[in-house]
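Only one chain is shown below, in structure tokens, and it's the form predicted alone.
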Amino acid sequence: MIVARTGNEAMAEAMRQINPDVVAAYPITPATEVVQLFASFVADGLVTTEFVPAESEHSALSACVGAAAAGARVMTSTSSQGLALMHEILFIASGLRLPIVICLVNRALSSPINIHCDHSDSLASRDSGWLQIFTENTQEAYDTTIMAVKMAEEIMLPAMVTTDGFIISHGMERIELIEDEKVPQWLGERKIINNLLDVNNPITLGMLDLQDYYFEHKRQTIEAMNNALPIIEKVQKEFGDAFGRYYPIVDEYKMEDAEVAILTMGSTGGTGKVAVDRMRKKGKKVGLVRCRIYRPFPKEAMLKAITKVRVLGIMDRADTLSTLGGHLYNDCRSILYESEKKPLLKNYIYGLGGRDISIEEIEEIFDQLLKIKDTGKVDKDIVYYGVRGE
């Protein structure tokens, strides 16, 4: 059915459609709107869930791992200081293996205090041993949150899929939503290895463990971290092949013969897709690479797209706050390190705080980068794009 849905509708119809068990939640701007969407199905019986109001985001993510541990398929909503809340209980939630899955809507953190768009967030949460995934658009946004229950309960690990603040989460598209009773169906019943309710067969969550076993343990979620890729592939080719709708780990456009591009997440793919048409047109040949998996990250299908060219643009949405400029930057610039090919790196961060990014200001970077492929060098290699004074 053809639909016209903001990105926070969209996620909700999502969510009503795989009927989670339990969803826990907290308001914060601007991903109030897709728990008290779902909220509003549960008060019209539209589904089955228990739905929790936590007193806080910290309250909301215990609850949903209480529940996950029991078996239950859990889900939430948060975004910026309300992700920054929950950070103690990520750590636990991907400790203990539960595949809860967050619909994270991305807003820059404090201070100073803004609500609307950057990736700190979710950035300033990589290293918690959840999955990670950014959405370039609605569409992308209501298919990926189906796929990620699949994928955080085949890889046992927690998942994110992450919008745009007040971009996809407040923006109307038209989408293609799937038929109700396709989604559970293709889901099917959570499989439950351990439950913390099965009396005959009892487990201990939470214990101490110290140095005698903690590596171990550890080790277990590293392990399955790296193991997530091909499983992360098989599922979203199990959707394609379900629904008609394709997503790939790293999505490419057109990098067959492009001689520099820019690397980015989130929704600037979309807006940067078309300025690569207009450049085209004006036979610059430049491509796009977005990085639509960040956690695992994909060394190999990265490694595929961004050797492709002499001159590569990387645009961060958020800032390390290191001296070493973004995150993306600094993934790409490790995975090339052993790499025969290395095009030449030029770090832009930009957007902060929701500042927009338009087409002309991304054809102006092509330029940027264009004159980079002709000089071969860098004049600078971080900048901050979009300041005043810069």
Given for the second form:
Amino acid sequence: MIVARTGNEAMAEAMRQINPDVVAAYPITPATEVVQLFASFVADGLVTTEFVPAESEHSALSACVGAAAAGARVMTSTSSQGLALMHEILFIASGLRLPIVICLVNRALSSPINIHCDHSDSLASRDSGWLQIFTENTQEAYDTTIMAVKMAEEIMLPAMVTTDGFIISHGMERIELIEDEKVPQWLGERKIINNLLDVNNPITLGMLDLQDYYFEHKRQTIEAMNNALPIIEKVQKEFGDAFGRYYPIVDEYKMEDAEVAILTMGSTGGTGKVAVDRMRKKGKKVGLVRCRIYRPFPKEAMLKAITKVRVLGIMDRADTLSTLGGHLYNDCRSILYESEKKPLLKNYIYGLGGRDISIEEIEEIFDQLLKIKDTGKVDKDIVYYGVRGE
Amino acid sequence: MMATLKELAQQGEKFLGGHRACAGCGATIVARQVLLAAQYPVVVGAATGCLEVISTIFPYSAWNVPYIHNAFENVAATMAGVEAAYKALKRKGKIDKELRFIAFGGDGGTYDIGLQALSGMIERRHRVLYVCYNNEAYMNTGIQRSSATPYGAHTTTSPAGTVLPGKLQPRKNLTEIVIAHEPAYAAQATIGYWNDLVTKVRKALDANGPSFINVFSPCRLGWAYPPEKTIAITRLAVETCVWPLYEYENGKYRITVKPKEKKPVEEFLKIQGRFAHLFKLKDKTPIEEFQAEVDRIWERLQKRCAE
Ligand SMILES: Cc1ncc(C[n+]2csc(CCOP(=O)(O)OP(=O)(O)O)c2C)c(N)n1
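Target state, the form predicted together with the partner chain; input state, the form predicted alone:
Next comes the full complex, this chain leading.
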């Protein structure tokens, strides 16, 4: 069915079709609508979910942990400070190997307070053992929300599916919905290994591990992350086979003969693709790479994509505040260390707090990258693009 | 409703030995008595704190019932989630057993950092029994003051010094704060009156809604007394009215154990090292203030019970 939906509506629709056993959540702009819409589905009997309108995000995720441990299929939604307030529990969810899915609407972290999109919230949580998937548009957000449930359950790690705040969350787009009954059919039942509600076989969860066991248990979570990519790929293929929409690990756009490219995440992928088309019309050999699966980091697929070009502009919508540039930039520099082919890198930190990035600006970035290709020299490796005084 | 020891002995232990609590630990007795009282299969959660730390050191567990520990401040939210999952799965026909849910938290995890989650759990009417094992300080991190620590007590963050007589503020009356939420059942209890405690746990688990029991639970290390005195201290706490035993049910208060004669608070204070400094002072004001606070709360409670 073809409909017009905002990103938030699309994620809420996906949640309605998934019909999770438990949703525990707390509202925050710009993710509020997801929870609101879901509450109305509960009120109208469109889902059989137990909805827990928690008194904070910390409690919302804590309740998700309890519910997931009890064998339920569990989802929530948040943004920015809400995710920051969940931070402590993010690690507990992954450490306990609980397949919780968060619909995360990216928004800048305070201070200064700001409600618009950048990636500082999800990237501040990147080391918490959650799968992180950045979507480009509403269709992808909808599809990925459904896929994430299966990925999380098969990998036994929690997952965040992100949209860009306001840009995707509040932007209306044409999307194709799957028929209601096909979603639960495709997902199947959650398989549970350890069930807290099985009183005949009592288990103890969340134990104290001292020097003698903590490391081995942590190692198992690391191993789950190490093994995640093939499962993610398999689920994406299964989804494509069932519904006709296939998704890549790393999205490559006009990269076959590209000489320079940008690397992006989230909605800038869409803006960037239009810029690529315009540059191509002018005869410039440019391309775009989009990091869709950010955690685990897709080393092989990313290397394959980015080593196709001589110059790569890495666009980060957050800063690590480490003096070393953005997150993607650091990840890519790290994987390129052992690579024989190394493109010249330039890091563009852009769009913080929702500052717009236009097609024209990305064209300008391409021009700069082409100049670097001609001169063979990167003038300045980290730039804060679009900020006054830079 | 009254339980007999024989009946309890036949229950089968749900909190086992093999844990690493101190000799004379009140918290472990709370866990054991509460679980023995339960006449339904239960799923248990615990907040970070002594009880959790001593009972679940991998690969050992003292819990003979399903158990989950999440973090320090969120046992109420965690068990709210477990209860929500139970409701959802029951509705979907995936489980048919009658289960009950119990959250254990220390006073720190209940009165202080976990108060918000506890409030949310009760307000949303999750059918969970929350048991605060109240040893009146953060024992797990080394005896720091909590808002449950009584006036005048020495702790490592309210130390008795040359100018300060230990903690300067009286304790927070959490039971009353909980009752203001109008739970299905609430009570104060202590392990020295095991039958009173068992009866209260049974009422709480039968109540159709959130319930709360604040269990006075001595800590021999933090309170500095010989381990064999744990139960004696709880009896003194009740006899001096330092810890009144009462319940709140169907909107009504009732004192469940009335002391035959109200003893002076000195008798409770003098056998514990945490108050020793008060007896060395020339100035008797701190002890008088302690007595005044106990009297005030006791009078108010009696009025509430009298209607
Ligand atoms: C967010 C957070 N802050 C601090 C701690 C450290 N901590 C662990 S247990 C504890 C005190 C527990 O006190 P209480 O709840 O009274 O239980 P008790 O140890 O006395 O049994 C503290 C401060 C923690 N685990 N988490």
